[in-house]
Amino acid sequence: MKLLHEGKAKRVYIDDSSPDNVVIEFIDNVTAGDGAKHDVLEGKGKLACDLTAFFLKSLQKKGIETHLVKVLDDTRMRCKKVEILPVEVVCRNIAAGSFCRRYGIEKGTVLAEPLVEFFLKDDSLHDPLITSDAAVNLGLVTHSEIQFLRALTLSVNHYLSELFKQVNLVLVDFKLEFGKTTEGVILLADEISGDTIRVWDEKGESFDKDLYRDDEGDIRVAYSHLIELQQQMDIDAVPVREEVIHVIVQPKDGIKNPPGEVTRKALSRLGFTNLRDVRVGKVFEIHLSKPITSAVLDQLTLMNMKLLSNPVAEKHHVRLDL
C-alpha cells in the first residue's frame, strides 16, 4: 500500500481495495507538547486502535456517521477517504489543561453546560483557538458546517459520557475532527482514544495521554484499563439525545407582506415610530429522535420545499438549537 500521510501517532495508505477507502494505522509513537516530547511505547498502536473502533462503533450504533468501514486487524482500520477540516473541535465538561491556563481557572472545576470550541488546525502555528466567525470567514468551514459540527460534537458528548457513567468515569474534554467525501457528506474522522480524550475516575485519577504528559505513569496501563471497562459499557442502554432544529421561514425581499405592514402601523400606533418595515414569518421547531446528519439537512431541503415554505415567495433558513 502507498502511503499517503504519516502523523503523529498515525499513517494513512491508499486503499488498493477500493478508491473511495483509506487504510489507516494506528503507531505506537506517543507525543507531547507539540511533539517537544517524544517516545514509542510498543503496544500503544493497538491499544489506541481497540479504543478508536469501539467508541466509532457505538456512536455508529445512535446514527452518528463516522468514516469507520472495518477493522482490519490489530493496529488498521478500513476508513472512508475524506477531506479533513482545517477545524478542530473540542468540547469541555470540567475545566482542565490549556483551559485552565488560558483562563485561570482551577482545574476540575465542573462547567455549568458543555463548553464548544474551535481550533485551527495548523501545527506550524500550534493550533490556535479560533472563533466560529473567524473560521467562517477565513473560509475553513460555512456557517452552516460549523453549527453542524457543533451540532454532533454535544451529540458525541453525550453518548460518550453515558458510557463513562456507566463504568464511574467522568468524560473531562476531548478533541474532535471532521472530514468531508467528495459528495460532501461530513463524517466524524480521526480517532477517539486515550490520546484524544481525558477521563477520570471519582478520584480525579486521569486513564488518559495526560499520565504521559505529567510524567505520571504508563498510558498503556491506563488505555489498558479503558479497554476493560468496556465489557460493562452497554450503548443500547444509553438515552437518546433529542436534537431540536428551527426551520425560519420569511418572505423574499421585494415581496408584500401584509401581515407585517399590519404589524408596523399597529406597533406605530403604540408609539414605535421609528419602524421602516416589519417582515412576518413562520418558524417550525423540529424535534429528532436521532443525532443531525447530511441526509437529515437534505430531508430539511425537501421539507421546505415541498411544504414548509413557498419558495417563489419565501426564503428560509435552518438554525440548529443546541
Given for the second form:
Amino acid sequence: MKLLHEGKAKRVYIDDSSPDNVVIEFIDNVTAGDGAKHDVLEGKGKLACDLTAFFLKSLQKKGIETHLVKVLDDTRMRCKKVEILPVEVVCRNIAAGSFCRRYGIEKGTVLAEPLVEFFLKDDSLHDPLITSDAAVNLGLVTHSEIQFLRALTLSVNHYLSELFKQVNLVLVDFKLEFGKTTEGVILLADEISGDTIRVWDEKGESFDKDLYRDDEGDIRVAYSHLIELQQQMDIDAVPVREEVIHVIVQPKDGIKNPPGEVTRKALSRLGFTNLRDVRVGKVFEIHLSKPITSAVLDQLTLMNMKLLSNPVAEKHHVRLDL
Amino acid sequence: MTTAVIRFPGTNNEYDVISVLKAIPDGDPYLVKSRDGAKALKDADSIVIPGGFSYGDYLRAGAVASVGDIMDGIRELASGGKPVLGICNGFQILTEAGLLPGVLLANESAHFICRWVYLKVSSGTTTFTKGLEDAVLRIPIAHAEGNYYCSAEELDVLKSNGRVVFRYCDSEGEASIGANPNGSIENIAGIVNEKGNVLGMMPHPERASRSILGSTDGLMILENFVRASKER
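Now show the form predicted in complex with its partner chain, given that the preceding structure was the form predicted on its own.
What follows is the whole complex; the chain from before opens it.
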C-alpha cells in the first residue's frame, strides 16, 4: 500500500480496493507539546485504534456521519477519503490545558455551558486559536460550514459526555477534525481516543494523554481501562439530542412588502422616525430528532424550495446558531 | 360532463360556485373534498378551485393546499388540457402549485379589500372569454393577498402571448393606476397558462352571476368554462 501521508500518530495509505477510501494505521507514537516530547510506546496504536472505532461507531449509531467505513485489524481502519479542513474544533466542558493558561482560569472550573473553540491547523504556527470570523474571512471555511462544525461538535459532546457519565467519568474537553469528501460532504474524521480527549474520574484523575504530558503515568494503562469500560457504555441508552434549526424567509430585495411598510408607518407614529425601511419575513424554528448532517441540510433546502418559501418573491437561509 | 368543485379545509365559496354551475345547462358540478385525493377526480371533465381561506392562509395564502395530494390529480387533468379555473384563493393555490406563473403578495394597502371592481377583458380570444373580448365587466373582489407579481421576463412572456386575461380598470375600461385596487403589476387580475386551459383570477365571477346580486357579468365566464368543459 502506498503511503499518502504520515502524521504524528497515524499513517494514511491509499486503499487499493477503492479510490473513495483510504486506510488509516494507528502507530505506537506519542507526542506532546507540538512534538517537543516524543516517545514510542508499544501497543499504544492498537489502543487508540480500538477507542476511536468504538466512539465513531457509537456516534454513527446516533446518525452522526463519520469517515469510518470498517475496522480492518488491530491498528488499521478503512475510512472515507476526505480532505481535512484546516480548522480543528475543540469543545470544553471544564477548564483544563491551554484554556487555563490563556485566561488564567483555575483547572477544573466548570464552564457555564459547553464552549466550542476553533484552532488553525498549522504546526509551524503551533496551531493557534482562530476566531470563526477570521476562519471565514481567510477563506478556510465558509460561514455555513463553521456553523455546521459548531452544531456537530455540540452533538458529539452530548453523546460522548453521556457515554462517559454511564461509567462515572467526566468528559472535560476534546478535539475534533473534520474532512470533506469529493462530493463536498463534511464528515467527522481523524480519531477520538485518549490522545484527543480529556477524561477525569470523580477524584479528578486523568485517563488521557495528560498522564504523558505531565509524566504522571503510562497512558497505555489508562487507555486499556477506558477500553474495559466500553463494555458498560451503551449508546442506545443515551437519549437523542434535539437539534434546533432556524429557517429565515424574507421578501426578496426589490419586492414590495406591504406588511413591512405598514409597520414602518406605525413605528413612525410612535416617534421612531429614522427607519428607512422595515421588511417583514418569517422565522421557522425546526426541531430535529437527529443530528444535523449534510443530508439534513440538503433536505432543508428542499423544504425551503417546496413549501417554506415562495422562490418568486422570497429568499431563504438556514441558521444553526440563532 | 362533470365539474369537480374542490373544497380544502377553509374553502368557503364552494356552494356559491356549485349553485351557479347548477343553473348553467350541463354545468353538472359535484363537490370533492381535498382529503378524498386524486382518485376522486377520475370522472371530472373540469375543475374549479373556489375561493376561501384554505388551511387558514397559514404560511402563505394557498401554499399548504398547493402541496396537497389532490393537486397531483389537478395537475394531471390540467396537463391533459381540461379546463381548470382557480378563483381568488384558487388562483393563489394554482400559482403556489406552479400551474400558473407568479405569486399573489399582500395587497399594497395591507388591508383586506372587499368591493366591486371593473375588469377589462383582453382583446385576444381565450377559452374562458369567448364573446367577451375587450369587454368591461363588473365583478367583486374580496382578498388580502391579490397583489399579483411576477418577474419582468415572465411578464413579457405573459403579455406577448396574450395570457393576461383580466386587468383592473375604471368604468371606461381604462387600466389606470387609480383603478388598481391592490398593487398588482400592470393591473393584472387574471391570467391563463401557456396552453390556455388553466385560468386564475382574483375577482369572483360566481358573485356576479345573478341580477339580484347586482351583476351577471361573471356568469358569462362560467358559461364559457362549462362550454369548454363540454368541448373536451
